[in-house]
Structure formats: structure tokens, C-alpha cells
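There is one chain below, alone, in C-alpha cells, taken in the form predicted alone.
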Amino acid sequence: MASDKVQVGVVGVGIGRTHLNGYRKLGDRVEIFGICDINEARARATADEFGVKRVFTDYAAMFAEPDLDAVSVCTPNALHAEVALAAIEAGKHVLCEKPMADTLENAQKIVAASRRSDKVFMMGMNNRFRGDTQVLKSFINEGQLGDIYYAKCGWTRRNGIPGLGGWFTTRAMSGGGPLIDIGVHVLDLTTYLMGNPAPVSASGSTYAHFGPRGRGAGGYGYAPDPGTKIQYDVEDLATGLVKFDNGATLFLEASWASYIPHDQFYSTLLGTEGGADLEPLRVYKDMAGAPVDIAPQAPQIGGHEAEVRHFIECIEQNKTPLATAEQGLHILQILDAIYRSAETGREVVIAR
């Protein structure tokens, strides 16, 4: 590194704002070297807000700067691989937002490039770093749940289609709808808690009954300019059933819009010695011959901030990140298999 501080650049100022907040809170350990976005006005406004001097509209120009140490890739999904690969080839440490790439081929390129590099490559799977997640992981590591053989997880919204008509709802830019946008979070969280078993097959279904009719808008994301024709060629609800190499099974559901009482985020684990839920965090056991529900006290740790802090620690200490490129590839393999199953109506075998 050119200085005692890790010099970091952020590409994309949508979700990139959460990365900027995380870096800013690390104080003297990090300096935000520059911000890059194709929308120069938005980039400059964000740079002014965070006190960043350098603004770029071309990520290649930023990566060419020798003093830049690390990069957060926070672009639309279709650009993740392009930008991440360029950063790796430029010799930078990389924190890449989920999903790793828009295609399996591009994800495999990232895995290969990261293996050749001596720099840190980390996936931005922020829910792994939450306080309640880490407490539950400790229970699991101590054997309190035994062998986890079944899990179910989901993130469902009543009205939460992001940027209706923008890049989120355009398959060519996003790669899909809620499955790849928010389903990826609970899928990664749950497989992480299960011990990251390798997926062997998946079945799935997808539905689009809200977005094509202009319904269900809400949440985050940039909508297109007024008068722009609505683009919506992704699903607004997806379900999947995944099988793993250790015999475990996982059920997943994700929706941006559906007629449900309220939004829900959940992960449920069933093991041979106990079960568990997130959210809220609960562990279910038998103790002294009777069923017991345990409510662990978890620290209030935000996933995004802890994720960014872990990334910097990995750079400073030259250690392997908690969310690796190979694990990111496994998650993308599952998403790809669910989408292909939805198209064909058949179970899809995942190549190993």
C-alpha cells in the first residue's frame, strides 16, 4: 500500500452508498480514494457528501491509479464481472456486490482470476456479518443443532419492486427479479449457516403478475425518467427447492410483490439435535427431557458495516475472507438452476 491507510475506490453510487458509509466509519484505517459512476452529477453530489476529492466516470481510469489499493464493485448486476475482472487484473483488492456475475461463465472467470491473484477477493454477502447471524453460527459450530438436514428461507414483500421500469426490472441488466436481487441474500445466509454444502440440483418456478401491470412498485432503486416505457421482463415471485451433496435440502421463496399480510425475512434450520430461526433469533432444543426455546441475546451489528470492516481486515492481515469467490459461484449456480428449471419445468442437475 502507498500509505498506512487502505486507499479504496467505489464504483457505483447506488448500493455503493452503504459501502461508503462503512469505509467512512473506519476512520484512520481507510481513505476513500475516489468515486466512479457513469452519472457524473450523481457521482459528484455523492463525493461532496462524503468529502471525496476524486470523481471518475470511467472505472478503467480509476483502476489505473497506482495509489488505489482496493475497489468496491457496486454496479448493476450485468457489470459486476466486467468491473471485478478489470479490478483484479489491475492488481486491486475487490469487494464485489452480489450476485457475483450475470452468467455462470463470467462467474467462473472471476474465480479463476481471483485464484491467480495475490489480492483479496470477497463477495458482498452482508447478512453473514449480522450480530444475530454470528451468534447462531456459534451455536451451530458448537454442535447445538447437530447435522442440519433441512432448511427453508425467504424474503417476501407486499409492494417492493425496486425502480419499476429501470435496470432492476430489465433482465439484460439485472439477470432476473427478486430471486437474484433479494432471494440471493437469504439463500447465501442459510447455506452459510448450513456449512456451505455444494449444491447438486434445483427445481423452481417463477411468476410475474404485478410488474407487467405496473403494480407493486416500492423500495429502492432508480426508476426511469417520466414518460419512459415501462420495461419489465423479470419475475416478481420465485420459489426453489435445492438439494446438496451432503443430503440436505433447502426451500427458498423470494418476491417483490404479492398479496401477503406483511414483508418477511426468514431463515429456518432443522438439525438432528436442535432447530433455529432468524428473524427473530431462536434456538429450539430438548433439555432435561423437555422442549426448550432459547432466545439468545445478539449484539446489534449491521451487516453492511461489519462486511466492509472485515474486507479491510482481510487486506491488512492478508487473511481469507468469510465470503469467498468459490462460495459466490455456488450461489450463482443455484440461482441459474432455479431459473432454468422454471423455464423447462424440470429439475436441473448442477455440474460439479
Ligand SMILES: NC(=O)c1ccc[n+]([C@@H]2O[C@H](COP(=O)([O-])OP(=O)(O)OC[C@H]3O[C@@H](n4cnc5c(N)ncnc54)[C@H](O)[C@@H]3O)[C@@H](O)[C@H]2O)c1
The other form holds:
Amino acid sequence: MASDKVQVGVVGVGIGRTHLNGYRKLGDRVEIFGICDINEARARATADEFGVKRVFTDYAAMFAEPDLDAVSVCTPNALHAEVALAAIEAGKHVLCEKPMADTLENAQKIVAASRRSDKVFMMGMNNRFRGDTQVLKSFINEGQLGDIYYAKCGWTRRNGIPGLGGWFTTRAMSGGGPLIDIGVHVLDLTTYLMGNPAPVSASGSTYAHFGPRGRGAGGYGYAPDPGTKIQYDVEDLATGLVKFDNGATLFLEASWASYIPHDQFYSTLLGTEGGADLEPLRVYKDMAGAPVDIAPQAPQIGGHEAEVRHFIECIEQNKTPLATAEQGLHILQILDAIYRSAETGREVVIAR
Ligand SMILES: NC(=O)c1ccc[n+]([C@@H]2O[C@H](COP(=O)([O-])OP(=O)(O)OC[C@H]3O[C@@H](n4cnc5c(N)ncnc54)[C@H](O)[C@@H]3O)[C@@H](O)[C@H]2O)c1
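Switch from the form predicted alone to the form predicted in complex with the named molecule and give that structure.
The next block holds the full complex; its first chain is the one shown before.
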């Protein structure tokens, strides 16, 4: 590091603003070196708001700056690999937003490059860092659930297609619909709680009954200008069943739009000594011969800030991050297998 502060740059200032907030809260430990966005007006407005001097519209120009230590990759999914690989090649530490990449091949390239690098590569999986997740992880680490053999997880929305017609709903920019956008969060969270077993196969189905009809839009994410032709070539519901090398299975569902009473985010774990639910956090066990429901008190820790703090700690202390490139690859292997299974109607074996 050129100074005792970690000098960070943020590429893409949608969710990138949340990263900037996290960095700003770290005070003297971090200096925000620069902001990069191809939308210069957006970049400048964000730089003014956060008191950042340097604005770039070309990430390569920012990465060429020797004083820059670390980069948050917050661009649309299809650019994660391109931007992350350029940052790794330039010798920067990288915090990459989810999903790791739009395709399995791009995820594999990131893993290969990060293995060659002596810098930190961390996946931005904010849900792992939440207070309730960390408390549940402590229960699991203590053996309170025993061996986890089955999990169910999902993120389902009633009307929540992000930026209907924009990059989220254009496969070439996103790599897919709710499975890769929000399913990735609950899948990562749940496999993390299960101890990151390696996936061996997956089967799944995808449906698109809302987006192509212009239904199901939600107030989230980039929205196209009025009059723009609506582009929609991804799913709006995905289901999947995943098998792991330790014999465990996981059921996953993700939807941006569906006729359900309300939006839901859940992760349910069944173990040999207990079960658990997130949200809200509950643990189920037998105690003194009776079934007992436990409601642990978890600290109100939002995942995003804690994630950014952990990234900086890993740089400062040369630590392996909680969410690694290899784990990001496992998640992409599952997503890819579910998409391929949906196309072929067959279970897909995941190569080891
Ligand atoms: N972890 C979370 O909770 C969370 C939440 C939202 C989005 N995300 C992820 O963050 C990423 C961005 O999503 P978003 O909602 O911020 O999208 P967004 O469209 O709001 O913002 C993306 C920004 O990237 C900029 N951009 C595009 N190409 C660029 C390039 N070549 N160089 C520099 N900037 C470029 C765009 O101009 C835009 O400002 C996605 O991968 C998404 O999955 C994560």
C-alpha cells in the first residue's frame, strides 16, 4: 500500500453507492481514491456527494493508477469478469458483487486469475454478514444442528422485476433472471450455513409468464427510458434441486414475479440434532425430552457494511475472506446446471 490507508476505487455506482457508504464508515482506514462509471454524470454526482476527487469513465485508466489498492466491482453481471480480471491483472484487491459472473466459463477465469494473484479476491455476499446469519452460524459451528442433510431456500417476489426491459432482463447483460439475481443470495447463504459442500448435480425448471407480458415490474434497479422497446429474454421464476458430495440436498426457488401473498426470503435447514429458519431466526431442537423452539437474539447488523469492513480487514491483515472465489464458482456451477437442466429437461451432473 502506498499509504497506511487502503485506497479504494468503485466501478459502477448503483449498488456501488452502498459500497461507498461502507468505505466511508471506516474513517481513517480507507480513502476513496476514485469512482468509475460509464455514465459520467452519475459518476460525478456520486463523487460530489461522497467528496471523492477522481472520476473515471474507463476502469482501465483507474486501474493503471499505482496508488489504487483495491476495487469494488459493481457493474452489470456480464461485466464482472472483464472488470474483475482487469483489476486482478493490475495487482488490485477485488471485492466483486454477486453473481461472480454471468457464465460458468467467466467464473472459472476469475478463479484461475485469483489463484495466480497474491491479492485478496472476495465475493460480495452481504447476507453472510448479517447479525442473524452469524448467530445461526455460531449455533451450527457449536454442533447444535448436528449434520445438516436437507435445506430449503428461496427469494420470491410478488411484483419485483428489476428495471423491466433494462439490463437485468437482458440475458446478454445479466446471464439470467431471478435465479442469478436473487436466487444466488439465498443459495450462497444456505450453502455457507451448510458448510460449503461441493455440488454434484442439479435439476431445475424456469418459467417466464410475467416479464414477456410486461407484468410484474418492481420499483428496484435501473429502468429504461419511457418508449424504449421492452427487452425480456430471461426467466421470472426458477426452481432447483441440488445434490452435494456429502449426501445433502437443497431445494431452491427464486422469482421476481408470481401470484403469492407477499415477498419471501427464507432459508430452512434440517440437521440430525436440530433445525433452523432464517427469517426470522429460529432454532428447533428437543430439550429435556420436549420439542423446543429457540428465538436467538441477534444483533441488528446489516450485511453490506460488515461485508465491506471484512474486505478491508482481509487486506490489512492478509486474511482469506469469508466468501472466496472457489465458493463463488460452486454457486455458478449450480446456477449453470439449473439453467441447463431447465433447457434439457434432465438432471445435470456437475464436473469436479
Ligand atoms: N448485493 C446486493 O444486495 C446487490 C444489490 C443490487 C445489485 N447488486 C449487483 O450489483 C451489480 C450492479 O447492479 P445495480 O443494481 O447497481 O445496477 P445499476 O444499473 O443500478 O448500476 C450499474 C452501474 O454500472 C455502470 N456501468 C455499466 N457498464 C460499466 C462499465 N463498463 N464501466 C463502469 N461502469 C459501468 C452503469 O452506468 C451503472 O451506473 C449487479 O451485478 C447486481 O447483481 C447487488
